[in-house]
Amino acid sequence: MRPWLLLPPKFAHDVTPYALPFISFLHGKKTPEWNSFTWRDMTFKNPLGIAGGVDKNAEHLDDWWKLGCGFVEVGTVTPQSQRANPGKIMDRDLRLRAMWNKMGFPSHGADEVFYNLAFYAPNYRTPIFVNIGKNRNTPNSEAVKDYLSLVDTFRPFADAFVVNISSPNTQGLRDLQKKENLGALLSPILDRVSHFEPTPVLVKLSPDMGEEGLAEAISNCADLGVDGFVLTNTTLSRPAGCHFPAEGGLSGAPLKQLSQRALQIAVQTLGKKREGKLLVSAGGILSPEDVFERLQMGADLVQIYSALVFHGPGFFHDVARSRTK
């Protein structure tokens, strides 16, 4: 029984932050250890975590740790606070096991997220990735300034940065994935992190680029020196019988094949260059079997979002129990 599925999607989304501490208190346990590994001085007790967008403002890290996350990605964080896009911004389809959103980086802004991370810093239990994005009113020609300001702000607390240039809900953002724009954006970011104790930089890519476009983006990013990839963001494609609007990103089961193919392309494209790179798979992962499949396909880490809606917050420990059967 999943009573939250009886609630309107937006209402369920809005009340979750209030319910999460209670849920983690009732069901929280020690972080399960399975498939543990170390990468760039980060130890992952298990390879399963939350995707960007679940805890946008780093307000519930302790709850996620209790619920069994092996790592946490917060954000997307923008330099200045901004509201969600106007109008209806989310919906779900139980039959398709699909979620739709056109939120567009709602964020309390860098200052508040910095405060939240500073509060949790003495009690870090897992690696923390900070997903960073530009404000919607920042033109692409000046986007690098937003990303650099976020790198400077969160360098003390981020174990890794995830550069989000693939959300379909910020107009023009995906243009930053093009070859002519990648270098101008990523080179200054990589140069900035190298001036201090280096912090890994991952790039989150779109599933809608086509196989050649995705392979080219992965190759270009690797040549620039990025440390890994998050594959993938939500999709603008729609399955048959889908009632959602054409705009906005779709996640859940309809994203599964696109995300799997993106992971395959990344493994094939990187080849020998794969050594030392981190591959994070996200999209359409709704069962423990889905998690294990992505790991077998070559993912180092796996992220969930829709599974928390369609399965529930016990997913992390359910996966761990399945692993030990």
Ligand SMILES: Cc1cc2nc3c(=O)[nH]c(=O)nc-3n(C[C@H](O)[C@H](O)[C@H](O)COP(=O)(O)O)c2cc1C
Second form
Amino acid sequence: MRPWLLLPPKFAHDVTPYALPFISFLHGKKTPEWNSFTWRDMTFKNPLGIAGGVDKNAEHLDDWWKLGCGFVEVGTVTPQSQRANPGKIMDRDLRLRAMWNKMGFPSHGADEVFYNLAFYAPNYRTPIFVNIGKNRNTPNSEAVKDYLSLVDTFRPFADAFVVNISSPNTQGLRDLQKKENLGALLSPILDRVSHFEPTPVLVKLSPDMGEEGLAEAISNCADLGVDGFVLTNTTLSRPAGCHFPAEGGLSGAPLKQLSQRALQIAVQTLGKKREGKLLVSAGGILSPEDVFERLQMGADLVQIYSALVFHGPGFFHDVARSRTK
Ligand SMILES: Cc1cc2nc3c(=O)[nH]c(=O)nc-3n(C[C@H](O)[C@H](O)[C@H](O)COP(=O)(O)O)c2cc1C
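Show the form predicted together with the named molecule, please, because up to now only the form predicted alone has appeared in this conversation.
Starting with the chain above, the whole complex follows.
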């Protein structure tokens, strides 16, 4: 029984924050331990976390921890607060088990997210990744300034940064994935985090570049020295029978194959250079079996968004339980 699926999608999305403390209280056990591992001074009690966009403003860390996350990714955070895109911004298709969104980085801005993270810091239970993005009014030629200001703000709390250059909902953002733009964006970020105790930098990529394009982007990022990848963001492609508009990103079951392929390409492309790099798989992971499959395919960590809608917030503990069956 998933009563929230009877509610209109945007309404369900807006009331979830009020229900979360109650739901997490019911689940409030210890962080389940399975496939635990350590990477760059971070200990992951399990490899399953929330994807970018689930907790954009870092408002519910305690709840995600109680629900059994092995790590959390907050954001996408932008330097200045900004509203969502106008008009309809999200929908879902129960038959296709798909989510559609055109949010465009609604964010309370770096200052507020900083204070939220400071509030949760004393209760620290898992690694925290901070997903960073540029404001929509910042031209790509100045994007690096936005990303650097976010790195400076969040260094005290970020165990790792996820540089988001793959949302389809901020005009021109995906152009930052092109070879001619990658160095100008990533080198200053990597340089900035390398002082004192280096914070790992991961890059979140799009599934819509084609196999060669994706391999090239992975290879270029690796050459620049990034520490890992989140694969993937939402897709602009549409399966047959899909009623969503052409613009906006699709998640859930229709993204599964693309996301799996992206993981395979990353494993192949990195080859021996894989050592020390973190591969995080996201996209179409809707069941415990999907989680284990991605890990078998070579993912170090796995993230979910749509599963929270189609399976529910018990997903993390359900995966842990099916592990021990
Ligand atoms: C409503 C919604 C909002 C999202 N917002 C973000 C975001 O702010 N930043 C980001 O990197 N990814 C965002 N994503 C993409 C997810 O992080 C994830 O990459 C994608 O949904 C695929 O995972 P899934 O199939 O488990 O949903 C969003 C996805 C959805 C459905």
